[in-house]
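Quick heads-up: it's one chain on its own, the form predicted alone, in structure tokens.
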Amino acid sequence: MMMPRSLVSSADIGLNDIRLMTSNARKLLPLIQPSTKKTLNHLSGRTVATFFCEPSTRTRCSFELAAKILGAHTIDVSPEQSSLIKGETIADTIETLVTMGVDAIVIRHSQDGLPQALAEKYGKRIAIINAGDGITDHPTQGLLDVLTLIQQYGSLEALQGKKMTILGNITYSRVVGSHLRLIPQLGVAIQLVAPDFFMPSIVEREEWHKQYGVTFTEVLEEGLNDADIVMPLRIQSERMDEFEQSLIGRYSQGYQLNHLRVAMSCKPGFVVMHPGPVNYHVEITEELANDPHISLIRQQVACGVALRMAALHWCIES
């Protein structure tokens, strides 16, 4: 049996890994249909545990569904109903799961870098998969968005030269962390758009520009100009202090996406994405988010299941 492989940082995912996982996920996409009851035995006899210490619908459910379609057993380790509330540490919980013979644990936590630290300690015995850590990274979100774009444009190579605009509270977004590390590898230019109060520091901006080639603007129209792909981020009020929360209305007034704003600035054929969940009429109108001619949000959800199937196989059986 091969040693498990962890998936904890987008920085460790190279172009060959992107190509392999998205290629495998595309083959699995036909299974993600309401009328399809087909299951596989790729992970038959394996056990995958989900350990979400922050709320989640899409990521948690898609990982659980992905594991079940592949034939794995699944365990949901709910923090509220585990021994964590009795004082058990996360390390104790992981050690318990390893001892029980669990093959992979999918973890989401508010602590930056926790999945990486767990992989360093336990990675030779169990696959650790990062389902979002703090404001740092969300590898499978980045990968599923790549898959969604491949489906939209036909191939990985077709993404060369595209422009992707990401806007919102850049400071608190782990989605930005994953996309900066993955998307530029595809030849896609990224521009980040936000008012000054939602922008990272000048020093961070300079570092990101130097490392990833990303550009910044506080002017929405400038950011949307000639954009092929537009992705508003969820305004994460739960991570903001009281002053930052007071600025949400101001942000919505100046940066909320609607049909008029995108039509005036984006190039013909542009698409809109969103990592979810959507705060309608805060970062985007409900009409635009659900416009089937423009929005890829539903496609992202389906691609999330297929990509996480490919990621689980990559971690456990590759």
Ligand code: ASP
Given for the second form:
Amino acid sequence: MMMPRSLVSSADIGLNDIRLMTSNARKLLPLIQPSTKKTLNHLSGRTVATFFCEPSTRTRCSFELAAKILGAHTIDVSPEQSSLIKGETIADTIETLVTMGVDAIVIRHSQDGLPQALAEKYGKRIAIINAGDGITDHPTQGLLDVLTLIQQYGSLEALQGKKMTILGNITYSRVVGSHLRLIPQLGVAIQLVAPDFFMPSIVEREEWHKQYGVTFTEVLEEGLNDADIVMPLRIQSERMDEFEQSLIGRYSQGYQLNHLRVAMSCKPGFVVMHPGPVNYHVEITEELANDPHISLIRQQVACGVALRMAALHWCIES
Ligand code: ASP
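We have the form predicted alone; now please give the form predicted together with the named molecule.
To see the whole picture, the full complex is given below, headed by that same chain.
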């Protein structure tokens, strides 16, 4: 019997796996549009459980859809409907699913490192897939953004030498956690932009710079200067205390992306991405987020389904 493979940490995903998953996902992408018949049998007879302890639209729905298109059975173990609400532990919930013969569990939780801990304990019997843990990591978001960029520029090699600027609430963003571990592997330079109140500590910045080569600035124009790809992040107000929430207005005033700000500094042909959900007029204007000539946000959503199909296949069948 084949051993399941867990996908829990972006730090464990090397260039070969990025290549494999994105090239498989590219072949599947034509399926992800209205009025195509979406029935494959790569995972037929397999079962994928989704277990989301934090809200989600894109990640949860795309994993479920990806599993269904590949012919797997799907079950949802959302906390409000399960015995978690009666006080059952997460470990017992996973043990129950393993015993039922479920092949993979896609988990999102506010506890940092939980998917890694579960993979250590149960990874020989079930594939654990990290769909976002606390403020740490979101590996499939990183991979789907790589796929979106490959689609945009034509190949993985074409990304070499590009500059990606990620801005916003860096301290609380698990998207940053995945992107800085995955994207520099492709030769893309990452610059992180935020006011001091949304910046990680100096120690963390030095560490990230040393390990991943990322650079930092508090000056928006400097961050946008010569950028090929710009990604504003959602302000994670659900993770903030009252004081931090009171700073959101100041952030918007100084850093909200609009057509003028990006056009003045970015490289000609630049693109804008966003992991979603977007809070219009906080981190980006509605007009810019929905500008089809600049924004790849819709492409990211479609790439999310194809990439998660490839990721499920990588975890369960390859
Ligand atoms: N959807 C992404 C996440 O789960 C981004 C966000 O929620 O801001 O981290």
